[in-house]
Structure formats: structure tokens, C-alpha cells
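Just the one chain here, laid out as C-alpha cells, in the form predicted alone.
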Amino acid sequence: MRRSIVRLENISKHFSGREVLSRINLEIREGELLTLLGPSGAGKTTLMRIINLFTKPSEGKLYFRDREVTRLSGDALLEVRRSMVMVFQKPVMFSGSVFDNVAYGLRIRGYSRAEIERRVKEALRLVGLEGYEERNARTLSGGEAQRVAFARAVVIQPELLLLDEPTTSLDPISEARVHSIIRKIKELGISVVLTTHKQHEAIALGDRVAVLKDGKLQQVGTPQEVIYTPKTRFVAEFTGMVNIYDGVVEEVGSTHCTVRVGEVALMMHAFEASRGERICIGIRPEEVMLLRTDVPLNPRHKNVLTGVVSEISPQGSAMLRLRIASGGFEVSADVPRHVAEKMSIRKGGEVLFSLKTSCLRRLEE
């Protein structure tokens, strides 16, 4: 287990009698990349300036390397803070050069010339900007200027990088560059906290990703936990399991639930749960397995069930997206195009397909 190097304890926060933040309990580890993912308006940009020491909590307790940190004041905040650097969502250029603004961290610490002309040149070819040392930094595209901010951020070596929604104005190819240039500085070791509203953002960085909405933290986890067992409706939405739907228990038993959504009655892993009990499932549409009519049906397959394609939508070059009719409710399957042509799928189409009992998850609301 890695090493504490941030730990919130019932962290809240109140802005003119509004709760913004509301009791936050969460630890970020030495070398890891978390996400902090959430819609805008969740609390994430606070949360962040309170891990930075920009911003002090109405409750709870802030420990940095196991030292409460919270109400510090003077040089003994300047000396936490400058194990920590924050870049912001809209990185701002000091007047002067792409040089004089990597090196301004380095020259205020007191570094000698040689050794700051070195760390900006690693620090310049770490973002891909070699040469760029002598333009003028306020000339620079949004993309370029991200780029600087990193460098300028990565130069000083810090312990901890906070980067508050880094490629949100940036087009496709300049966020792919800077989520390599994010994955490069957590490999020199650095822990990396990262806000963002993009699910798919959070996901292919994180080591962990925690989910906030409304100031409330929803869950913690690995990306693979959050997205195929989500705890909450709410995070099992943000990350994009389309087939969440309202039921009634049915039937309790000691390894099997039944649970009926519209004319179906869904088998599920057993769960806490009382008959006629309102509750919410869901199921991931890649998880949704097409079966094929010229082969005898397996045993093991529950929840089998048959529906017409209402509609195919393609899901980048090689995946689809089938909406299926069944039953009095509506199935997103996310399937392979070659998988599709040869079963040929066609709209209008007949299918039959599986909710596996082991994919259907039920959420809290």
C-alpha cells in the first residue's frame, strides 16, 4: 500500500450559508494519478484550492504527509505549499519569455543560473517544446500556453501537481498531447490529482477516481470499479451505464433475487432487499450479450430475452450501438461492427440477447 501524502478528514465547506463541500473523507497516495471527476457545479475546483491551501475548510482536518496542515499561517504555510503546485483550468503567461516564465519557481528559490538553464531545458522537452525558450509567452497558443504551465509547474519538482480541468478548452489532438505529458510526470513520481468532467478523461488517467456531486463524494475507486460497479444511480449515469431502470422485488432468496422491470421478471445476485420493494438496477451496454439463434441455448444463460433493434448507431469505427424493444422497456447493447454483420443485424430486426445476473447491479438512489 502506498504512503499517505494528503489525507481530508470530514472536510466541509460553506460559502454565504451554502454548503459546497459537505464532509469529505478521502486520501490521495505518493506516485498516484486521482481523478476527481464531477459536472460543473460539484465542488471540485474548491476541494482542490483547499488541497492547496488556497482556501480553508469551515470543518474537518487537512494532513499533509501525516501533518494536520489545516490552519496554518506564515512561513509554515509558504513551506507546506511549496511541496505542491496548481495549475489552473486557464493557465495564466507571465509577461516575458517561454524561459522566464518555467524558470520564475526556480529563481525565487534561489537556484544558481546553470542549474536553472538545465532543469527548463528538461522541463521544455518533458511538454514537447524544445526551442521555445526565447518566445514571447503571451503569443502562444491556448494549447502551447497548457504546455508552459506544466513545465513551470514540473520544474520546481514538487511532490504533489493539482490540475484543475487541464484540457477542458483544448481540441482533440492538444488533450491527447497533454494527457501523455500528464502520464510522462507521473512516471518522474509526482502525485497527481486531476479534476474533470469528462468520464472518459477520468478513466484512461486514474489510478483511482472519485466521483463528486453536489459537494458529496459518491464513490472511490479504481476506474474498472467505478464503471462496472458503480455504488450510486448518479455515478452509475456520469459514466455511462445507459440501462438503469426502476423495478420491484419480486422474490428474496439466499442467492438469487427477482427483480420485475415492466413485463420482465429480471434474475439477479442475491442482495438486502424486501419483497415489493421499490429499487433501481442497471446494466452497462457492453455488458448486454447478443445470443445466436442457430445454436442450442445455453443452460447457463438467465435473463434471455428477445426484442427487435430499434435503432444502430456506431460507436467510433469498430463498435455499434443497438437500442432493443423487450419486454416493455428499452436495452442499449454496445456490440463489434464484424460481430453485427455477421449475425446480420439489421434495424427492425429481430435479436435475442442475455442480461447476465452477475451484470445487473442495483444502484442507490
Given for the second form:
Amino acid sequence: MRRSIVRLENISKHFSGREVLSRINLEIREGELLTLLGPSGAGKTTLMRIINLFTKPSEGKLYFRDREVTRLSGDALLEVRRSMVMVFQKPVMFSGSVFDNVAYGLRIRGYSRAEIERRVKEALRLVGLEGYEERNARTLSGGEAQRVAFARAVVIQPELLLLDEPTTSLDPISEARVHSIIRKIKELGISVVLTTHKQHEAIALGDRVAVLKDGKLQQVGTPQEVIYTPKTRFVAEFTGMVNIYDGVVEEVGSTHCTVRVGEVALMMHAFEASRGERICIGIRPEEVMLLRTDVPLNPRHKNVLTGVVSEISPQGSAMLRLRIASGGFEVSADVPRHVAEKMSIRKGGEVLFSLKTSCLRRLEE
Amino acid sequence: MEYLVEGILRAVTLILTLDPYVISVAKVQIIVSTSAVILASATAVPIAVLFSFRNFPFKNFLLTLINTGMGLPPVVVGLVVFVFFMRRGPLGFLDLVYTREIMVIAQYLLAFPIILGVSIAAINAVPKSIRETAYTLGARDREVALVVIKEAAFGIITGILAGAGRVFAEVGAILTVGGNIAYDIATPEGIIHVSKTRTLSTAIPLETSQGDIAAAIAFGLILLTITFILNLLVSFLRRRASIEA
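The form predicted in complex with the partner chain is what I need now, so please give it after the form predicted alone.
The complete assembly is shown below, putting the previous chain first.
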């Protein structure tokens, strides 16, 4: 396991009686890119500001490289602060040239002129703004200013880079460019925490994803884990698990459990529960498997149902999302366009589908 | 009308021939008022930074006082300073009445609240995100303050120029504490008049009342030139500041 850079232990933060963060336990590891995913108002920025030592937590402890830094002051605080840097959602430029802006952190650290010039040049190349040194920083476009802000942060060679919603106000092309810059920064060995409310971004960039809602950490895990084994209903909804049902445990076996959702009894992998318990389960739309009707049914398929396609809508450019009604039980299924065509799926048509036992997951409320 | 034209012509002659009396009066004005502005700036700007960066009790009350101070009648300031420094006053032992030093003190008190008030407003107008950016990039408090002062520079300089405008234009304070004194000295060329505590602004009413319109106009022209240059600088900086923003 990689060494931890920052560790939060039971961190809470209240603002005038309102709890913004509640008992956060989180570790940021050396060299990783952790994305902090959550809707606006979830407490992402507050968490970043606590890590960057802008704000003191109301409760809990913050460790930097295994040293408690919650209540540092003076030179000890400065030393820790200087190991990390945050890029704000809306970066501001200091008046002066691009060079002055990027050089700032190096100047206050007392680097030599030659070293500053070398590093600024390198940082500007990293963000694709070579030759911009003499430009007036206040005349840059929003996207350029953002990239200068990245250069200004990376030039310090921090151990930890905090990016607060770096793509929120960008168009998709600028967003893609920022993503590629972030990947390059990661290759330099800098650990990164990035906040976002876009699940696709959290998943595309993160080595691990931490999902935050109402100041509480819902789940921390690899993108794979967060997408396919969401722990809570919120994580499931937020990461696109559109099929979520309330059900009642009907049978608890050693290998399988059965859960009743309306008129349908679904078989799932075994979990700890008692009969009659009300639980929440879900399945991702791309895990709903459409079965061919022109060949005999394979007995290994479980939870096989027939239904009627009530709606077809495009999902991205290559997929279609089918809304299927099987009596009172409804499910959304994503299928590639060419598959839908081959199976001649149409609105009002009948389909056979299966919900794999391993794909049905229990969710906490 | 003739006397006016004649007066202006004689005034211009006095200035161009560097008349010793006119020059000495202008010198006293420039030395006193510039010293007051420099001292007021050197103290007001750091205090303005403290005001914007720190919270302390009675801050709002103090701000109100500062704003009141910006509009103090100069003659009242002169009176208060005089009372403090007169022979029987608490600071009488310093023996400063009717000296240039006390004139600097009086003008300092006039310039200080303006420079302080305008500087606080200029520093408060710097977005919080500028401070936070400097902070996250690893700046110490002192370095954050420097960044903020740099961002507020146009506003602060505008405040300094406004302070200068006030002290160059006022009569009441320096007249009350300085006494508007000039004396005669004998030179091989004859007796000449030299200013001790007489300034451009205090000399004008005196010369006018004594009927030396030409000298009054000469002083007026020099004073007008100084305030014109100050205002030119202010409007230039305003333009620069609005381009920057």
C-alpha cells in the first residue's frame, strides 16, 4: 500500500450551528489522483479548504505525512502549507505578466532567477502556453487563465495539488484539454485531489473516487467499485444506476437470497439479512441482459422476465436506453445500437431479459 | 481690467525671474505639505493593511471616526494642534508654535484620515480570492499583504494624491499654527523678504489684503499648477485602474 500524504480522522465542520462536514475519515495516498464527487453543497470545497489549512475543522484531526497538523502555527504551519497548493474553481490572476504569476510561488520561496526562469518555462510548456511569459495576465481568456493557474501551482512542485471543480465552467473541448493536463501532472508524481459534480469526470480521472453527500462520505473506492458495487442508494443514483427498487427479503439461503419486488421475486447473491426485512436493491442499465427468443433458454440465466419496450431513447452516441415494463415491474436497459438493430427491437415490441444474480446489488439507504 | 492684466504680467515676471520671496514661500509650502503627505502615507498605508487583515474591537467605530476625519475643517484641526502645543498646553515644552514642524503636524492630521480611508477602501476592494491565491501558493502573512497592496496600488496612490490635494489647498490649519511669518534680511542687493512659515495658500489672503495683487496672483498661479498636476495624476491613475479592472 502506498504511503499516505494526508489523512483525515473524524473531521467535522460546523458553520454557525450548521454541520457542513460530518465525521469524515479519508486518506490521500502518495501519487494517487483522488476525485471527490458530490452535488453542489455537499461540502467538497470546505473539505479542500480544511486540507489546505485555510479552515480549521471543528472536530477531528488532520495528518500530513503522519504528523498531526490540525493546530499548527508559525513556521511549522508554513512548511506544511508550502507542500501543497490549491487551484480554485475560478482562478484569479495577479496583476502583471504571465511570468510574474507563474513565478510567484518560486519567488517567495527564494529561488534563484535562473531556476525560476527554467521552471516557469517548463510549467508553461506543460499547460501548452509556451511563449506566453510576457503577456498581461489580466488579458487572458478564461481557459488560458485557468491553465496559467495550473502552471502557477505545479511550478512549485507540490506534494499535493488540490483542484477545486477545475472544469465546472468549461466547454467540453477545454474540459478535455484540462483533463489531459491533469493526467500529465499526475505523471510528474504529484498527488492530486479533484472535486467535481460530474460522475463521468470523477470516474475517468480518479484512481479512487470518494462520494460526498450532505457532508457525509458515502463511499470511497476505485471507479470500478463505486460504479458496480455502490454502497448507498445515493451513490448508486449518482453514478447512473437507474434501476433501484425497494423490496422485501423472502428467503435467505447459503448461496442465494430471494427478494420480492412487487410481483417479481429476484434471486441475488447471498447477503446477511433476515426474512421479511425491507431492503433496497439496484442494477445498472448496461447489466440488464437482453436474451434471444429464437434459441432455447440457457438454464444458467436467472431472473428471466418478459416485458414490453415502452420507450427508446439515445444514451450517448452508440447506445440506446430501453424502458421495459414487465407487468408492474419496470427496468431500464442500455444496449448498443447495432445490437438493438440486430434483435429488431422496437417500441411496443416484446423482449426477454435477465437480471444476473451477481449484478443485483443491495444498497444502503 | 488693466490692473488684472498688469497683475498677471507682473506675477509671471516674478515667477520667471525666480523672485527670492516668491520662491521662498513656494519652498516652505512644498517642504511642509510634502513632508506631511509622506509621513501620513508611511503611517496610513500599513494601518490600512492592518485594518483590512485583522479584526479587533471597535473596528466599525474607528472606521466611522476615520470617515469623519476625512472631512474635518482644517481651521479646527489647526486650533486643536495649536492648543496642544501652545506654551501652556500639554506639549508646550516642545516649543513648536509658529514653526514648520508644527505645520507638518497639522497637515499630517489632515492628510492621514484621507489616505487611510481611501487605502482601506482600495484594499477591501481587492477580491478575497487574490489573498487566498497568494496564501495557497505559500505566502506568509506579510507576503499576502504585499500582494494585496500591489493590487490596490492605484487606489492607494489615488488616496495619497487626494491627501496631497487637501494639504496643498488648505489655509486654516497652517495659518493657525504657523502664523504666516516672513522676515526681512539685508543682502548686498538690498533688503529681501523671506518666508519662515508663510506658504502659498496663506500668503494669498495676506498679499491680497495688503494690495499686492501681483504677488497674490503669482502665488495663486503656482498653487494652481501644483493642484492641477495632482489632479492630472489622479485622473490618469483612475483611467489606468479602470483599464486594469
